[in-house]
Structures are given as C-alpha cells and as structure tokens.
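In the block that follows, a single chain appears as structure tokens, in the form predicted on its own.
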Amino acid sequence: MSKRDFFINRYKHLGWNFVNVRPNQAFRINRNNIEPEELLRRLRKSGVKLEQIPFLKNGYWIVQSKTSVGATVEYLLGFYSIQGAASQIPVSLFTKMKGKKVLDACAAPGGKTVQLADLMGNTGLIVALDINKRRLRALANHLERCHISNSIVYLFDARQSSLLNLKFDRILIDAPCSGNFTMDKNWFNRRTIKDIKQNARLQRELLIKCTDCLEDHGEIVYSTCSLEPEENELNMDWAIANLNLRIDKIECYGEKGAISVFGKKLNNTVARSRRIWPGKTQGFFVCKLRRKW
C-alpha cells in the first residue's frame, strides 16, 4: 500500500471519502480599522468579486480578482487579513474578549493574533509567543500593518510559559502540527506516522504548560490544521483524562469529533469538538476547553 493510500484509508475509517481539493482563498475584515460595508465597496470597485462565507461573520471568499489581494492599498492599510476560512474559526469560539488577558501560544505568522485583537477592540493584553525568529518577524509586521496596539511579542517557547509568571483569561493553542494535503502537494510523500506521533507529544506538552497558566474560569481553544486523530481527538481525550479539563459545547462549521478512533472508544464529550474535512475550506480541527468544577 502506498503512503497516499494508507492515509486515505485512515480518513475513510474516520468517516470521510477522500476528495483532492484546493480551498478557495479567503480574507477576514479587521473591523477595528474599517467598516465592512466601506471595505466591500472599495474592493468591488477595484474589480474584486467576493462571496460571504456563510459560517463566518467577517469572512469572505475571493471569487475573482484582477490584482493580487495581498497588494491592494486596503490590504497595506490593514483593513483586512488574508486568512483561510477554517483558520478563522478557532478565535471566534472565545467569549467576552474585551479587556481580557490573552495568551497566543504559537502565534506566528499572526493572522489569529490580529483576529484576537479585533475581537478585543484593541483592549486588554495579548502575549504572543513563537519559537521561530523568522516567522516572528512576519508576525510583528502583520501586527504593525493592522495597527494592533495591545500585543506584546516574544521569541519564546510556550512550553516554558510558566516562566512568564502570568495567568490568562483566554489561551489560544493553534498548535504546530502535521498539516494536511490541501496545503502541500507533496504531503503524502513527506508524512509518516512517526512524525504525527512526535507532533502529538509536543502538543500535549503545550496543553500541560498552557493549562498551568489558565485562570480558574478561563477558556482554552485548541486547534490544528491536521486531519490526524493522534493530534486531535486522541489529544483531547487525553487532556480531559489528565489535565482536569472539560470540553465545552461549541456551535461552528464542521462535523462532530470522532469518539471511535481505529477501534479505541473515546470519552463521549470529545464529540463536542469539530473536525473540518477539506472542501471549500482547508482541513482543520477545533476544540474549546475549561477547567472541571
């Protein structure tokens, strides 16, 4: 069996028949910087054809554009961020963001950091961490372009986040992961189960350390762009068994998380997570966690 067939067979066991897709390009309006109606008017006048994403408040698919949407005046002024449709979902799951203290544990290149600031109305504080110096520069540039004033950026490993000596009301763990085939045409040839299990261990380390920094009534949103259950449902099952966490119900695009994975029965509440199979969006996984009481 080829590596490609091996992974496709795994997806079939999880309930999805493989379709080789390339998701539509999407963007998100930064409402702190411009009213949506004004931005849409300006873009349409410039020949950009748009379609609102039905499951996102501020997200649009780019149907057609005469020029690169990453080179418009509106983009350079920070009126919108180019961000995949599914990638916009994790931050949208947080509640009551204004004035909160937020940890963006794996922040670069910054799309979700800007989205956090937009929901917060540039109030409160975002501590944005990443361990990749080159990607961190991209993050800083993104924040500057979008006029974000409530963020502090550190070259820092979130697995050492206890050293910050801070507790956070909201924590985003958009975890380093194995990715998926929609973003890399050579994905099937590059990935192995060994890689996936190694990433899952890293993700559990992040969950442990970030939970230590969570305020008692705080919220964690965990997400990956991986389709592999080791990095998603199996990690959530492990987290609620070992970290005194529970999974919140969420209402968002996607299918219920799998609670039967290759013969292993998971905690029923793992179904509250969402598995987003590739289609119009890229593949993604999201879950919202709180402390047990």
Contents of the next structure:
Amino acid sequence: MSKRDFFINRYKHLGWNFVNVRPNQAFRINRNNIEPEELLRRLRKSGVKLEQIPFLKNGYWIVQSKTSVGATVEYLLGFYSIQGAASQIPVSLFTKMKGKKVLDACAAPGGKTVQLADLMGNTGLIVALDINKRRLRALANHLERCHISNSIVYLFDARQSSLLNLKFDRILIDAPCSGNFTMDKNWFNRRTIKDIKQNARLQRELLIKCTDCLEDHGEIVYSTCSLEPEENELNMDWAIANLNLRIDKIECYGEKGAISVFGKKLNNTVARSRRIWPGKTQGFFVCKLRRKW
Amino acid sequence: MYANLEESGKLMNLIKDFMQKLGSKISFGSENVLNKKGKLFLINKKLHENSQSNFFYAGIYLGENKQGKFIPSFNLLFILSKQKTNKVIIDKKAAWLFIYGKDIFRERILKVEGDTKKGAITLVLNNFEDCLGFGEIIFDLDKKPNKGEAVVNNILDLGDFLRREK
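Switching conditions: you have the form predicted on its own, so give me the form predicted together with the partner chain.
Let's see the whole complex now, leading with the same chain.
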C-alpha cells in the first residue's frame, strides 16, 4: 500500500472519502479598523468580488480579484487579514473577550493574534509566544499593520509559559502539527505515522503546561490543521482523562469529533469537538476545554 | 525597564524631533515608552504590569533608531495623521503609485495642510484620509513646478510591509 493510500484509508475509517481540493482564499475584516460596509464598498469598487462565509461573522471568500488582495491599500492599512475560513473558527469560539488576559501559545505568523485583539477591541492583554524568530518578525509586522496595541510578544517556548508568572482567562493553543495535504502537494510522501506521533507528544506537552497557566474559570481552545486523530481526538481524550479538563459544547462549522478511532472507543464528550474535512475550507480540528468542577 | 537610560533619552529626543518636523505638538510620556535594542514601544499600564524585559514586541511600536536616524512606524504615522500636522492629500492614482515607492506630482495633490515649503516633511494621505506614509517636500507647494517634476519625495510608504517580507 502506498503512503498516500495508507492515509486515505485512515480518513475513510473516520468517515471521509478523499477528494483533492483547493480551498478558496478568504479574509477576515478587522472591525477595530474599519466598518465592514465601508471596506466592502471600497473593495467592490476596486473590482474584488466577495462572498460572505455563512458560518463566520467577519469572514469573506474572495471569488474574483483583478489584483492581489494581499497588496491593496486596504490590506496594507490593516483593514483586513488574509486568513483561511477554517482558521478563523478557533478564536471565534472564545466568549466575553473584552479586558481579558489571553495567552496565544503558538502565535506566529499572527493571524489569530490579530483576530484575538480585534475581538477584544484592543483591550486587556495578549501574551503571544513563538519559538521561531523569523516567524516572530512576520507576527510583529502583522501587529503593526493592523494597529494592535494590547499585545506582548516573546521569543519563547509555550512549554515554559509558567515562567511568565501569569494566569490567563483565555488560552489559544493553535498547536504545531503535521498539517494536511491541501497545503503541501508532497504531504503524503513526506509524512509518517512516526512524526505524527511525535507531534502528538509535543501537543500533549503544550496542553499540560498551558493548562497550568489557566485561571479557574478560563477557556482553552485547542486547534490544529492536521487531519490525523492522534493530534486531535486522541489528544482530547487524553486531556480530559489526565488534565482535569472537560470539553465544552460548541456551535460551529464542521462534523462531530470521532469517538471511535481505529477500534478505540473514546470518551463520548470528544464528539463535542469539531473535525473539518477539506472542501471549501482547508482541513482543521477545534475543541474548547475548561477545568472540571 | 530601560536598558540604557542615556540611549533611551537620545531616542526620545529623536522621536520628538521627528514629530516636531511634521508640525505635531503631541508628546509621549517617557515612562510609557520602552526601548528594546533601539526600537521604541508605547505601552499602557496593563502591559507595563504584565511585561518582562525580554519581550520581542509590545504595545504600539513607534519606530527605531537606525544609525542616528529615526525611522517611524506606521502606527506612529497613523497617530500623527489624526492630529494637526503637515499633510498632503493625494488622488487615487497617486496613492497607488506612492505605495509602490513613487514620488508625488503637484497635479495629483488634492489638498495641503501645514507647512508647504521645500525641505519640510509631510504625511501623505489618500482621498479617504488614510495615512499612506510620509515624504519630503522638494518644491514649494504654493508655487507652480515645471511639468513632470515631482514635488514630494517618497521617504516611507505602506508598501514597506510587502518589501519587508521578501
């Protein structure tokens, strides 16, 4: 069996028949910087055709554009951020963000950090961490372009976040992951179960250390762009068994998380997570967690 | 939080000089401005209370000292554009060219505020009054230049965000 067939077969077991897709380009309006109607009017006047993403408040698909939407005056002014539809979902799951203390554990290149700041109305505090200096520069540019004023960025491994001596009301763990085939033509050839399991271990370490920094009534959103259950449902099953966490119900795009994975039965509440198979969006997984009381 | 008070004092003077050249009268309290390796950041109380000195970026980035010359951030230019400063407001075509690094011709200027004399620096705004960058006036704006002669020299424009990533 080829490596490609091996993975495709796994997806079939999880209930999805493989199709090769090219997700649509999408953007998200930074409402702190412009009224949506004003931005849409300006972009339409410049020949950009848009379609509102039905499951997102500020997200639009770019249907057609004469010029690159990553080089317009409106983009450079921080009125919107290019951000895939599925990757806009994790931050949208947090509640009551104004004035909160937020940890963005794996922040670069900053699309979700800017989204957090936008939801917070630039109030409160975001601590954004990443271990890659080059990517942190991209994050800093993104923050400057979008006029973000409530963030502190550190070159720092989130597994050491207890050294910050802070407790957070909201924690985003958009974990480093194996990615998926929609972002990398060679994905099937490059990936092995071994490195997927290695990523899963790293993700568990992140979950342990970030949970230590969570305020008692805080919220964690965990997400990956991996389709592999080891990095998703199996990690969530492990987290609720070992970290005194529970999974919150969420209302968002996507299918219920799998609770039967290759013969292994998982906690029923793992079904509250969402698995987004590639299609109009790229592949994604999201889950919202809190402490058990 | 200052790594070096003397250096930070010099930096504060650089930013002050820059703002004065633009005709701005606003100032930032030095207690709210952090210096990180020649880069200045404006932070509020909440950030101050929760930050450590080893940060990479914090609050509002104001600009940096590059070999004794102050390079403003777009955040600073944006703040200044909401105040009384030197400004030229240009039409759509000139705005497009400006963000690609081009200079400005007199016939493309819709409105001028503040200093109009050669040698002054001025913010450059589009017809929505969004700040696109800044430049130096190289020909008195109240006089008629020769045809095809630029009157404002582009010093920094928003296209810098794209050039930085390359």
